[in-house]
Structures are given as structure tokens and as C-alpha cells.
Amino acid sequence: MARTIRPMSYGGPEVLDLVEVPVPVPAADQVVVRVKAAGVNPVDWKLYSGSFHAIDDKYKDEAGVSADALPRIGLECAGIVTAVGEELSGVSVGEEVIVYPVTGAYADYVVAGAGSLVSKPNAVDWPVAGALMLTGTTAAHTLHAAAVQPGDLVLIHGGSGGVGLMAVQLAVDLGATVIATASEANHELLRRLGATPVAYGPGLIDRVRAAAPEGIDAALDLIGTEEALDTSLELVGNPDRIASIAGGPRRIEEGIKVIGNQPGADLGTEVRAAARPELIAKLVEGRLRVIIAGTYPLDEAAEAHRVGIGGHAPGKLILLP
């Protein structure tokens, strides 16, 4: 038998339970991976909180929402291949892999298609490998959507979040200048990553103008607040140079680039797939860091979610089955 974390109803972290299930067997075009580390992301608790109940039917599969069952949670992981379907070649039992996208990664074992696998370099440890892809590909997609180029001055809202820390590093590596919003407790971290931090809250527009008197070329809204949207529209002007991963329908109405699994958003499947090998290369070369806020055993997934929902620690939380 194997273990998996499942929500037993819709609600908060208290609905999560550790359940015993049979060890999965791959279909002809699948592999089974023994999970060594799984990344924890805000979308995980949104899936069972009820936040996606009203999501359009066409987006339900991508978001992991089913009309007749509670969602499986865990959208990224890393581990060791333990079984390979008879139709697959180029994948071997014992191979260490990063798996994304996937569903049900909060488990001892996960089933995935070959297209979700990327080889894990020996130099990358398990927690980092398990936490790289969701935030990394989202950050890369956001930068692409806002057409960020070398020499741009970019405003990143939510710079100390999981996606924000990736976006800051990728933008700096690209050759852009970055101003990032965050609580003051996380300003020093952002400085170390090459960004100029500013505190969010009343007066944000004036603080950003003071930090960037020459103007802002593009903005990434990674938190979905009205303050982030208003500031971006005021300082950038051109909605084509503003990208957002969260927030209400006003973002669509304003004509900015909305990405992700929400109605009217760009899924960016090809952009995200192309970003995977680039993220690994940057990681191995030391041009990108995955900042780990904490690790938890699988049976403490609910506590990891409580910490994540609290939103105080910068970086990624990791489950270690």
C-alpha cells in the first residue's frame, strides 16, 4: 500500500487526511514515480477551499476540478521512476526526474505521462527539484506575457512570494532592472536577489515613482489586489505590458495580459513547456535559486498549508514523503 493526502470535504486545511491506497500501476503510455519531494503552492488549498467552484467548464481539467469528485492536490514533484508503461521508450526505472505538470503529487507515488518528465540533475537536491517548476514556469510565462526585455524597468507586485522570487531572479538574469513590492521583513532578501524593494500599502505609487523616476516599462501583478492593478495601470499605461496571475474580472476588462487557470486567461502551455529546461540550466549554473521556507513530512501537509495560508515566510514549502 501507499499513502496520499486527500481533502475529505471542501474547507480549510483541517479537511486534509492521510489515506492508504494501492501502489499505482502505469498505463501503457505512463510512468509511476516514487515521490521524494512535492512542492506546496497556493493553488493546492484553493482547489479544496471551494475557490474554484464557479470556474468555467473548459478550465476544470487544467485546474484539477472535477464535477463528481474532490480534487487531487499537488501539482509538482520530483522522484524516482519505479515503473514504465509498455509503450514508452527513453525513460528507465531508477531514473531521477522532475514531474510537472501532474496531479495528486501529495503522495508516496504519482502517475504521469512522459511529457511531464524532465531529468533531475545530480547537483539538484530533492526539495529544490520538487519545488522548481510551478512557480518557475509561471514566472517565465508572466515575463513573456508582459514582453519583458533586457534594459526594461519592471515592477513586480508580490516579489517575496513563490512566483515573485522566481520572477525577480529571471528578470534580473534577463538584464532588466527590478522594483519589487513586499513587506519590509523581506526587503533584504529582495536586495540580495538584485531587486529594489518597496513596501506595499498606501502611497505605493509615490514610492515606486521615487524609486524609478525614469518610469516603469512593464509590471507583473502576482498578488491580485486592486492596489497592484491600479498602480500598474497608472505607471505603465500600456495594458499590453502588464501581466497578472490573480485577481477579479476587472483585469480582463482593463485589457491586461491575464495568465493561468481562470476564465479568459492564457494557459501558456507551450511557453511553460519551453521554460522547463531553461529553468534547470539556470539552476545548475547558479543563476537561479529556489528559496525553501520549510519542509514537512507528508502526514503534516495540513500544517504546511496553515503556514502557507498565513503567508509570512518567503519562498516555497515542501512535502517530503
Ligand SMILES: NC(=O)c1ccc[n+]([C@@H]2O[C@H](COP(=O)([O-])OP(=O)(O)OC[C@H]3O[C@@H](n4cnc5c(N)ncnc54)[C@H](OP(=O)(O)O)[C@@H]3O)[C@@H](O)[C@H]2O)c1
Contents of the next structure:
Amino acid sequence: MARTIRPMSYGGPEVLDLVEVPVPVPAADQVVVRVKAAGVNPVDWKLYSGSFHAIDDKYKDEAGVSADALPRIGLECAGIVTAVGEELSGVSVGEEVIVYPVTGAYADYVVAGAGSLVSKPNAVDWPVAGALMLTGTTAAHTLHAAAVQPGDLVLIHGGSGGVGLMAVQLAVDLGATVIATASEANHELLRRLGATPVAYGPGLIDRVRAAAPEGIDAALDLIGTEEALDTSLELVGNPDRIASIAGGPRRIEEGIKVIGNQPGADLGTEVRAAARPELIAKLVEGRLRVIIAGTYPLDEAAEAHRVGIGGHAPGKLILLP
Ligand SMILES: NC(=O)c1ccc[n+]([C@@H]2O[C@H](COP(=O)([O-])OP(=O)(O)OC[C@H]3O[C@@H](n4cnc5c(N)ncnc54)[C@H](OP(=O)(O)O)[C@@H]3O)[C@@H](O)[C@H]2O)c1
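Could you present the same protein in the form predicted in complex with this ligand, rather than the form predicted alone shown above?
Full assembly next; the chain just shown is listed first.
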């Protein structure tokens, strides 16, 4: 038998339960992976919170939420291949892999298609490998969507978040100059990563203008607030140079680049797939770090979610089954 974390109803972290299930068997075109580390992301608690049902009815399918089936949680992990479907070649039992995208990664074992596997380099630790891809590919997609180029001055809203820390590092590595919003407590971290930090909240536009009197070329909204949207529209002007990963339908109406699994958004499947080997290469070369806020055993997934929902030290929360 194997363990998996499942929401038992819609609600808060208290609905998560550790359930015993049979060890999965792969279909002909799948592998089974023994999970060593699984990244925790806000979408995990959103999936069982019921909040996606607030989205207008016509968007329910695109949001991937069905009222009659509770979602399986955990969209990224890393582990060791334990079984390979008969039709698959090029992957073997014992191989260490990063698995993304996937569902149900809060578990001892996960089932995945070959297209979700990338080899894990020996130099990359399990927690880092398990928590790299969701935020990393999202950040890469965001920079691509806003057409960020070397020499650009980029404003990153939510620079100390999981996606934000990736976006700040990728933008700096690209040769952009970065101004990033965060709580005061996280400013020193952003400075160390090469960004100029500014506090979010009232007066944000003035603080950004003071930090960048020459103007802002592009903005990444990684938090979804009205403040982030309004500030970006005012300072960048051109909606094609503003990308957003969260927030309501006003973003579509304003014509900015809305990305990810949101109503009317660009999924960016190809851009995100292309980003996976680049993220690993940057990690191995020391040009990118996964900052870890905390690790938890599998049976403490609910506690990890409480910490995540409550606001936490910058970086990723990770489950170690
Ligand atoms: N569309 C997609 O493809 C996609 C992919 C991944 C994530 N997302 C969504 O993007 C959002 C961020 O994800 P994440 O993983 O980065 O979350 P996270 O790690 O929880 O980070 C959230 C960050 O937001 C900052 N923050 C809080 N209130 C803020 C405000 N009023 N203004 C500006 N920043 C504020 C916090 O900074 P301080 O701690 O410094 O206060 C925190 O670091 C979530 O809603 C998530 O579901 C979307």
C-alpha cells in the first residue's frame, strides 16, 4: 500500500487526509515514480477551497474544477522511476526524474506520462528538484509574455513569492534591471538577488517612479491585486508589455497578457516545456536558486498549507514523503 493526501471535501487545510491506496500500476504509456519531494503551491489549496467555483459558470471547465469530483493535489515533484509502461522507451526503472506537470504528487507514488519527465541531475537535491518547475516555468512564461529583453527595466509585483523569486533571478540573469515589490522584511533578500526592492501598498506608484525616473519598460503582476494592475498600466502604458498570472477578469478587459490556467489566459504549454531544461541548466550552473522556506513530512501537508495560506518566509514549502 502507499500513502496519498486527499481533500475529503471542499474547505480549508482541515479537509486534507492521509489515505492508504494501492501502489499504482502504469498504463502502457506511463511511468510510476516514487516521490522524494513535492512542491507546495497556492493552487493546491485553491483547488479544494471551492474558490474556483466563484468563477463565472462559463469558465468552470477552463478552470479545471468540477463540482462533482474533488481534485487531486500536488502538481510537481521529483523522484525515482519504479515502473515503466510496456510501450515506453528511453526511461528506465531507477532513473531519478523531475515530474511536471502532474497531478496527485502529494503521495508516495505518482503516475505520469513520458512528456512530464525530465532527468534530475545528481547535483540537484531532492527538495530543490521537487519545487523547481511550477514556479520556474511560470516565471519564464511571464518574462516571455511581457517580451522582457536585456537592458529592460522591469517592475515585478510580488517579487518575494515563489514565482517572484524565480522571475527576479531569471530577469536579472537575462540582463534586465529589476524593481520588485515585497514586504520590508524581504527587501534584503531581493537586493541579494540583484533587484531594487520597493514596498507594495499606498504610494507604490510614487516609490517606483523615484526608483526608476527613466520609466518602466515592462511589468509582471505575480500577485493579482488591483494595485499591481493599476500601477503597471500607469507606468508601462503598453498592455503588451504587462503580464499577469493572477487576479480577476479586468486583466483580460485591459488587454494585458494573462497567462496560466485562468479564464481567457494563455496556457503557454510550449513555452513552459521549453523552459524546463533551461531552468535545470541555470540551476546546475549556479545562476538560479530555489529558496526553501520549509520542508514537511507527507502527513503534515495540512500544516504546510496553513503556513502557506498564512503568509510565510520567502521561498518554497516542500513535502518530503
Ligand atoms: N497563472 C499561473 O500560471 C500561476 C502559476 C503559479 C502561481 N500562480 C498564482 O500566482 C500567485 C502567486 O503565487 P506564488 O507561488 O508566488 O505565491 P506565494 O509564494 O504565496 O507568494 C505570494 C507573495 O505575494 C506577496 N504579497 C502579498 N500581498 C501582496 C500585495 N498586496 N502586493 C504585492 N505582493 C503581495 C507576498 O510578499 P511578502 O511576503 O513580501 O509580503 C508573497 O511573497 C498565486 O495566486 C498563485 O495561485 C499562477
